[in-house]
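The chain below stands alone and is given in structure tokens; this is the form predicted on its own.
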Amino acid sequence: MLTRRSLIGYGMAGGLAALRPWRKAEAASPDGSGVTDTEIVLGMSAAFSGPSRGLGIELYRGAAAYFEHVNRQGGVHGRRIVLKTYDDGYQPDPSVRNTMTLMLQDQVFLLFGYVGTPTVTRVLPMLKKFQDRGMYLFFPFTGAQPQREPPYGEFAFNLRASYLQETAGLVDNFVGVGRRRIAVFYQADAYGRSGWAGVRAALRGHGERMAGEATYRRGSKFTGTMRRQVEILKASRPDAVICIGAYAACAAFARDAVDLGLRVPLANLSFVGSENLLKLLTDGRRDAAAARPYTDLLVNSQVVPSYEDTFIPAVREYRELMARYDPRPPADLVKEPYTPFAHSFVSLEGFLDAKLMVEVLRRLGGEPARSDLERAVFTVRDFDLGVIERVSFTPGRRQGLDRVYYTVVDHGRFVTLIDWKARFS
């Protein structure tokens, strides 16, 4: 059964931990716009329960973090923000009947911060279907291709890298310190498919094809094993393996192979969750010593940078803003213990999308309005998100950033990878 509740723009001090229930009389404006005189409401449907639900959980975090911080401001020329959040558990179905509900029964102004290829990729063409609403996705956390191309490329608005761009970067840094043999183990969906097809490519501008291949089924947990797999991909021979996944699977992965010999590099996109892989592949261990097998030869990519990097402008505000204001999920959503992470990788990305997202309703001016939206987005223009790069859109370009950055474990931590000849040749 759904649920409602304001997530944003009641937070009371301490933070966001008490929240008031949604009130019927806002939940959707009179005109159905998602515009009232006090609030502007964005919807969002992402993973709160299930193997991924670090994903959605993270990410929630991170934009609750700056959108309360704007909404204790002011808001935006006068209204506050709120999230109308539906947890989908990372599964398409339920992705889709939460999409519904907010465009059609909430009526939100927008899309915003959905999580997942699989979802994604079923919620795309339901805004083609109902395009005469004007109704737009805002920074999924997905590299996939489906919104950044046609037919539903127009749909959406990107921020991080795409998953073509992490894994041509994976593959060329591991080809140049001589690691040319290179294997994959995905998941056997739109988002593994996507993230195959990306080192299939970056594989072929080398001249060379994968070594092998293996794949398991999404919301596989790290209780389950991962042994055939591995011995799969051990019996290709491979000098690193590319891991298309999230963190539950890629973590029992990861631990099987150490278990069963296969000693050379995994690489992960940014999607799989960092730190709860992290976690799942540390906890129980003896001691660093004990837990340092299953974590010396790992290599993330990312799509943000580190959080442990303060000498940029936004990681400085990102960790403030997290430490002032605690955002914590909505209760009514998380039914599954989980522990939040002080800073994490995705909560960062959250961060930064909403960050973002505040700035293309400023440019809205006063009166806010769908049919304005794209115009907003296309006046940013080398704009200064406090990140390395600066953030550009065009017609031609609806992806703000392109950087991907490495990072690897060193005492326990994910941390900025400087030298790849230095740590896999």
Given for the second form:
Amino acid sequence: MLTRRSLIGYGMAGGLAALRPWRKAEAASPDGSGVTDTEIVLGMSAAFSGPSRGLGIELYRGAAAYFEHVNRQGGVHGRRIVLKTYDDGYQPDPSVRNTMTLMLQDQVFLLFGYVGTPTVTRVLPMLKKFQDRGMYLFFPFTGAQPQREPPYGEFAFNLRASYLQETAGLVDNFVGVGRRRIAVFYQADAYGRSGWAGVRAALRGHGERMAGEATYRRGSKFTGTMRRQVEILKASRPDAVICIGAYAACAAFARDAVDLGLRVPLANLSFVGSENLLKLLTDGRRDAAAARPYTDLLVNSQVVPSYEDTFIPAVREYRELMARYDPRPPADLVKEPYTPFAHSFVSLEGFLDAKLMVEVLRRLGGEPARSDLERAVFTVRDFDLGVIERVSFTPGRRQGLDRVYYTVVDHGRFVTLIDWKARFS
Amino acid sequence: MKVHKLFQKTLFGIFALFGFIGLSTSVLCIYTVDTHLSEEYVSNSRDIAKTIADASVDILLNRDLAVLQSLIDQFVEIQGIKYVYITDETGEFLAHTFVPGIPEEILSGDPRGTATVERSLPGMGDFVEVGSPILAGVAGAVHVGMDTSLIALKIQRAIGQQVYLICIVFVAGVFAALWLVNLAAKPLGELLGFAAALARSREREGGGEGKAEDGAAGERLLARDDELGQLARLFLYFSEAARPAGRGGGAVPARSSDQAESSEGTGFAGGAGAADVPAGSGS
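The block above covers the form predicted on its own; next, return the form predicted in complex with the partner chain.
After this comes the whole thing, all chains and molecules, with the earlier chain placed first.
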């Protein structure tokens, strides 16, 4: 629904679009390097439309806040960071086309902040195809394995923990509180399969098999029904369900599960977009008590710490810069109503991605070249990003962070889960 | 358009013939299209299953299942392919494209088998499923389900086009038949009128009435050099032959000398006021 706030937001976005220093649509650099005397151009293809647009928008906002901050401080070695964005609607084919445009037409310096497994999985072969250009994909918003393993792992750098780590953590914790019959609700694509494989592998480690599984089509909306999926999983009598999907479908599943009496913990991976999930489940409910049945059994894994935890330096910085710049989504890409969140796990991840990206660009020196990128990344050792763990990259390690956090809904917001046994046993 | 009784059976015969041709052609078309398309579909499905199986070996042995899923998702975009699933050597499902879940009919089947089977899945439709072993079966099997409703649709289209053509030919044929029938029927009607005029003139035993009533038509008829003309002249001959002696002249519809000559072709010798018995007529 188009709310007054979103309308105001769009008006502001339109006005600010012309002023945004971190996003300009200039022609490619003359030598095709993506670098001019004044700019370093990064390319981003993400979901800015469709049922998963919240993921692309929030990731962009978090990154834009930090890039804006750096640009106002004079940029990186005097060059401003420009983020050239395209919408792929979380669909593989547009994502491939956007990548072609970014690489061949816009000639960006590198690819940054792609969203989704089915999209990234299809883009990776292009990086190999054009490997003579030395193009790299930095910090995609997906925990899937293809960009972490041969033959394409050498073309990507990841910051976040993998889905294997997230699903293993969820399974271990569920099994730890006696919930051994675990079923999976997943998106019928590469992302869903990646999470499904993670759950399967983790259960095998405990000598268990999946209790049941049900799928949904990518792009399903919250207004759609997931009753059939709930019935399938309910018949398998699970102790818990791990959902591997995007927020619209996972919220629809949680709603129908509660309505059909499937009262077991519902776990979601970090990709889900927790705030959007919670918003869909609580909007329109009479009061907090009416919303509670739909949220009290949720447990979401996260790959960044809680944005409520202001003891963490990076979180404090994130909150400060988000408040100062309040980045708006790209007005030319976002055509559907969307009300941004002041803070979210996704935008915090985008913020941390941007922070590490800037650090890598700094390490490239005054004459940045793609051929030096890999070397620059590998100089990042025990780097303090401001979160709980330090970041290191080596030729054998192309993922910066490993830690997985678990959050539950308490008083209408996601908070860190401390005691699994007290909550779910 | 009036259809003469004499030609009703002919027209019915034409309709029946068209119906038979249409029906037999359609049956043959259905059979041919169904057979060829089914064979082609099964063949294509086998090729696709084999392609996936070959591509899966490396992925299964070295890489993540997300890559395998991405691979089969691309094949499901091909028209006619409705589902793909891959099982390992133990029969466990490793990747599939079913939503909201794997159908019970497939779960209860033999996931390791690679024989071609026909499946009817509730809520999904009818399929031809082909299988292909991965690494000679030791790494599992790929199964591809082709939607048979697409074959049915193609058959319907082929038959529809054929029926459309037959209908056009049929309608054109009907109009052509009616036109031809009427072309033949018109002189017959004239012959009938001529005969009737002769009969009436005999009744009145007056000469020339027949000519008076049907003069122009009679002239045209007697001038024809086909069977109808011959019949008209025969009627005239019999009419004259049956006329009492001494009343012959002038009662016969007028004929020109050349008409009389042309009537020789009938085997009769006739002339104004003379009605000779044809040679060998035996009367």
